[in-house]
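A single chain, nothing else alongside it, follows as structure tokens in the form predicted alone.
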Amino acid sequence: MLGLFDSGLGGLTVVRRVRSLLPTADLVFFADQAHVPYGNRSPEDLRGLLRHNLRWLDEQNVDAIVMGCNTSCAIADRYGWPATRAVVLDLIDSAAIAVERAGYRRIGVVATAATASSGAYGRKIRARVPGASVVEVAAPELVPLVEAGRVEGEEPRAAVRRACEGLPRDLDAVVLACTHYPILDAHFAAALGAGTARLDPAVVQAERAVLLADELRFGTGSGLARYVTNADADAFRANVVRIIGDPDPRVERLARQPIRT
């Protein structure tokens, strides 16, 4: 069984990619909406949340953890991954693979404040593409908009435009370095123009999940997907239906627990 987590709805964009390639794999996705957004939290908060969420997935007996949270991957890049029983697929590694494959050398990265300030994207992309130019900018307005369902109209369009104003104009590609951001992809397309590619790390993340499922032999199951939140289950269910397209998802509410360190 696959385990995934994110601070909120963004991780569903990774679930969507994974389920398209592994439709018979069983999976559980945890949305830590009681603590969203992650991007403005301290490193100590983020380390505690990462340990807590990985521990919870371990308790679900998952075979692998396919990360759906860039900010958590960035904090792990800085401080190391907590010990887990399951193998962990790092989302920022997948983004760097995507950049290398495409041959891009002038890269913009739009991310949460915590991810951008960590420099993790720049380090991992340059490790795979020596000499690459990487500019990382923070877009703290975007996650709250997605979580509130305000993804259409002038408000999110203007917020994306403001985020992109911090990027150089001569980029080959921009990485959408938060899994919430692909939900706003149409606004990024309008802000960046046709000459700049947009990279969603979830594409390569899902491909790597397929390889891992083959290696560990857990890709064939009942196709059961559990969606778990520690916030409003009814609102979460509506978003699962909208983003995943599952008309009758299995949604559970997890009581909010103190973060164990």
The other form holds:
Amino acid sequence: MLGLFDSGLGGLTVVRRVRSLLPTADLVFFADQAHVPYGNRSPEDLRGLLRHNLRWLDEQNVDAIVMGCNTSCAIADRYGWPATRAVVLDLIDSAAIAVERAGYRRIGVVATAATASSGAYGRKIRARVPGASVVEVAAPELVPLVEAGRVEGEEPRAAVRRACEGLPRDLDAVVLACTHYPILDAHFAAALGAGTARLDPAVVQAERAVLLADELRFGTGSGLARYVTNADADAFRANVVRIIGDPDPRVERLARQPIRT
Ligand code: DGL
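Could you output the structure for the form predicted in complex with D-glutamic acid, given that the previous block was the form predicted alone?
After this comes the whole thing, all chains and molecules, with the earlier chain placed first.
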């Protein structure tokens, strides 16, 4: 079984890609919406949340953890991965693989404040593409808009435009380096124009999940997907239906109190 987590709805953009390539794999997705947004939290908070989420997924007996949260990968890049029984697929590694494959050399990275300030994207991309130019900018306005469902119209369009203003003009590609951002992809397309590619790390992340499923032989199950939140389950269900397209998803509310941060 596959395990995924994120601070909230963003991880569903990774689940969507994984399910389209591995429709018969069982998976559990945890949205830590009691603590969203992660991007403005301290490194200490983020380390605690990462440890807690990996432990919870271990308790669900997952074989592999397909990371659905860039901010948590950035904190792991700085402090190391907490112990887990499962194999972990790092989302920033997938982004760097995608950049290398495409041959991009001038890259913009739009991310949460915690991810951008960590510099993890720059390090991982330059490790694969020596000499690449990587400019990382923070877009703290975007995750709250997505969580509130304010994803259409002038408000999100202007917020994305403001986020992209910090990027140089002549980029090969911009990485949507927070899993919430593909939900705003149309606004990124409008802000960046046709000459700049948009890169969603979840594409390569899902491909790597397929390889891992073959290797560890967990790809063939009943295709059951559990969607778990520690906040409002009805609102979460509506978003799972909208983002995943499953008309009757199995949604659960975690009874346990969120950890203090
Ligand atoms: N979606 C997450 C990420 O990829 C976290 C966003 C947040 O909660 O700030 O970084």
